[in-house]
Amino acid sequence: MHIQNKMLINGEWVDALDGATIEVLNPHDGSLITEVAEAKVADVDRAVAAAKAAYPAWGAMQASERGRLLLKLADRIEECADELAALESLDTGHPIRDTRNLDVQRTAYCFRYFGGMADKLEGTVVPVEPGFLNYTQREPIGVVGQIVPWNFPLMFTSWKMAPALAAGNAIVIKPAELTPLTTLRIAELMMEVGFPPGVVNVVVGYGSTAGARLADHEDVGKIAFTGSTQTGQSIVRASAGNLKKVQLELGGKGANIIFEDADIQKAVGGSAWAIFHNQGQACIAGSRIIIHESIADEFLDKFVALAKSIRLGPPDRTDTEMGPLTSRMHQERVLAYCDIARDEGAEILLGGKVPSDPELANGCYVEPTIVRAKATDRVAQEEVFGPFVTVLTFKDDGEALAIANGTEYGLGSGLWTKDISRAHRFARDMNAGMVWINCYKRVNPGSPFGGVGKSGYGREMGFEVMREYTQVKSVWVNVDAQIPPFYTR
């Protein structure tokens, strides 16, 4: 397996300019994988004015050439599926079985999208008075800076990269210090293919100097972000020097009710997903089951077997269900949720503690668990990120609607009935970004990503995060049309 452990700026791998390195660690075992460059405001003030130089060849280049090397990029991503898959997993502990068949496949499929729509931008005729004609045209930003979190880096990069450069922007993107690897080895495969100097600059650092460098920068024209609500709120403030477009992508506490129609079955598994897939990093996950009284005792009987069944393990083994969390940091984080819950009278149905299992004793493991609770207390408030699901209930549609929205957060959210009026009233109503119906975490590099209130503005995927990474010029023409004599005394 190959790890890169320089920075890329200008086409080159370089060391930072003072030689400070970071750490990455296993989280299954704790272990050093490597240690890379860290990238501090030196650093990235010579990423971005790489990528300053390289946008305007970039920008003008033929809308298809871009495509056309996203899409040998696409390639030579799927050519290095299973290096891509091993140390996605080495680096952030999310299972083999789903970095192979979910992330990788993932992150190929959305190059291959925006490649594909590198050309097929079009700007509109304005109907405006006789005599003019007055067309708009969509063009790059310039230089654009992109944070990756640490729970899909892979994935997150892709989401970043592929809309910014098919739209004709040259960036710069700071991927999580904590998973930086294979952020790094996506940047190797596009010098492979022929991405020019510049064009893409990666740089590790913290985000209290290597991202706030990038949040402040004149030079940079747009900053976007995934990660938690809080440092989307210091980037907002960063971002007032030279009024920098904005996009950002936070927290959520994912509403995800079960109606008394619902086919249980369907629903236990999907809320099963939607909490425990990747150990419950994710800001969409269906972190809070919303379920109505008269079916609840049947739903939690079969929730918490199914939970319970779940195989923890080594991310590297093939059947393990469930790795560690990404961090000794954020296995803390989510234990302290554990007492929190204890503290404020919840019912821990399972888990709330490390696993027994002495083989796992060194990792950043915690056990799938299950909380009930109120819905005012923090657990079902505040975003936990991680295997915790907190359980709650309703006797009716407008109590189902008051809890669901009844958080500061509205990413992704949920629900599950064979009533396909409610379905879509409660689509219409709920307070997200984002509704699955009868299903959960269904993403699509076509489909609009984001979320309202505390959970962020902008969107990821689709023809919106084209727009996102693009400006309006509007154009008037004068036919032939009379201009009126400037007055004159």
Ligand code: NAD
Contents of the next structure:
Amino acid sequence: MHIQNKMLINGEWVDALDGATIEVLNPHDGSLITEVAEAKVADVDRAVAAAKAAYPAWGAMQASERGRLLLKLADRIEECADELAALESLDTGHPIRDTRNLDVQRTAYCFRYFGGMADKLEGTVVPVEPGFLNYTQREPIGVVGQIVPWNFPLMFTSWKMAPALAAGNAIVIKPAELTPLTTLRIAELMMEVGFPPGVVNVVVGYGSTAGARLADHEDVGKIAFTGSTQTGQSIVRASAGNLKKVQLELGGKGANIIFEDADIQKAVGGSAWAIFHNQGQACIAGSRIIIHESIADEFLDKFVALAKSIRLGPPDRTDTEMGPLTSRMHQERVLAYCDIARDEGAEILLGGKVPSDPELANGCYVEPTIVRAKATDRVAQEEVFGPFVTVLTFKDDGEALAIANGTEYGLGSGLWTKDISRAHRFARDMNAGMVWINCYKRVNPGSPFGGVGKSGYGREMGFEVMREYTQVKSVWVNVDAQIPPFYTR
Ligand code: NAD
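What does the same protein look like in the form predicted in complex with the ligand, given that the last one was the form predicted on its own?
Shown next: the complete complex, the earlier chain at its head.
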């Protein structure tokens, strides 16, 4: 397997100016995979300067040509699917069946979607006073800084890069320090298919140094950030210097409401996918099951049985359904929430500990965990970001809605019912950027993705994201208007 461990600046693979490196560890057994060049402030400055120099030609390039490069990249990603999937599994701990069948496919799909979008960014003609023509055009921002978390590094690289490049921006992307390998590999493929030097720059570094520098850099016109709410807040503060645009995809505490008329079998499977896929390390995880009290016992019997049967194992094994969490620190954080649940008097119906299998003893594994709690408990309010689901019960629709809307977050949410009117009423009333009815955690490059409240602002995907990566210019033309002379002398 080929592993790139330098940073990409102006089309060249380089070491850090001070030679610093970051260790990248295998979450399955804690072993060292590689050391990658660690970008500090001076390295980020070099990358931003390269992007600034590359931007004018890239922004002025015919849009269909930018699109063509993105389409070529999508093809190349599919050709390298096995290798990319293996690399992502190694770096993150995601089971290979998911990285192969979901992450890589979705990554290629995203680059292809926005490759097709590049030359479809039309302006408008605005009906104004007779004699004038007023039209708008969407222009790129210039240099865009992109900061990505560790939970879906490959897929999020495409979510960030594809629309920004299609719109004509040059980018400096900072993958998470824990999981930089597939972003670096994608950048290699980009160089191979012919992206001009400087249009894409990749700097791996810590948030407090490299990330913070991108956020406060005067030559960066926009930051697109995915990560925790706390970091999002510090990015907003850092952006004030040059008033850069900021787009924030932050944390979540997804409500997953199951009504008494739901198809229980489908709700059980869908709810397990909602929380246990990717070991629950998803901002849109359905981490709060909110269930009608009349069906809670029946649902929980089936749900606990299903969760018990999930196969935990090494990520490279094709029958593994749940791998390790992505880092030791995160494993400890999730286990600490299991202790908090016990302290709060919540009932742990399953899990709450590391698996006993000796083969997994050195890895960052946590068993699927199901906890029955109260809506006000910390475990029902705070994002755990692991295979940890809190179950809450309700008596009527009003209570279900109050519980669903009762956190500071508002990202993904879902509901299971056969009552069409109730489904749409809840879709309208739920405080969330995304609502899934009789399904959960569906994403598609055409469908806007993002949240409200402390889950952030701005949208990824769809046409919405093209607005985020462009700014509007309004142009006035005097065709044959007689302008009254305000100054007659
Ligand atoms: P994090 O905020 O610690 O780190 C995310 C990224 O920000 C990393 O690249 C990190 O190096 C960088 N960073 C850290 N401090 C920084 C600073 N001061 N300035 C600039 N950059 C900085 O988050 P995490 O723990 O890596 O990721 C998990 C979080 O991400 C969860 O809260 C999760 O909900 C959220 N998330 C949100 C979405 C979404 O689309 N809304 C998607 C995935 C993950």
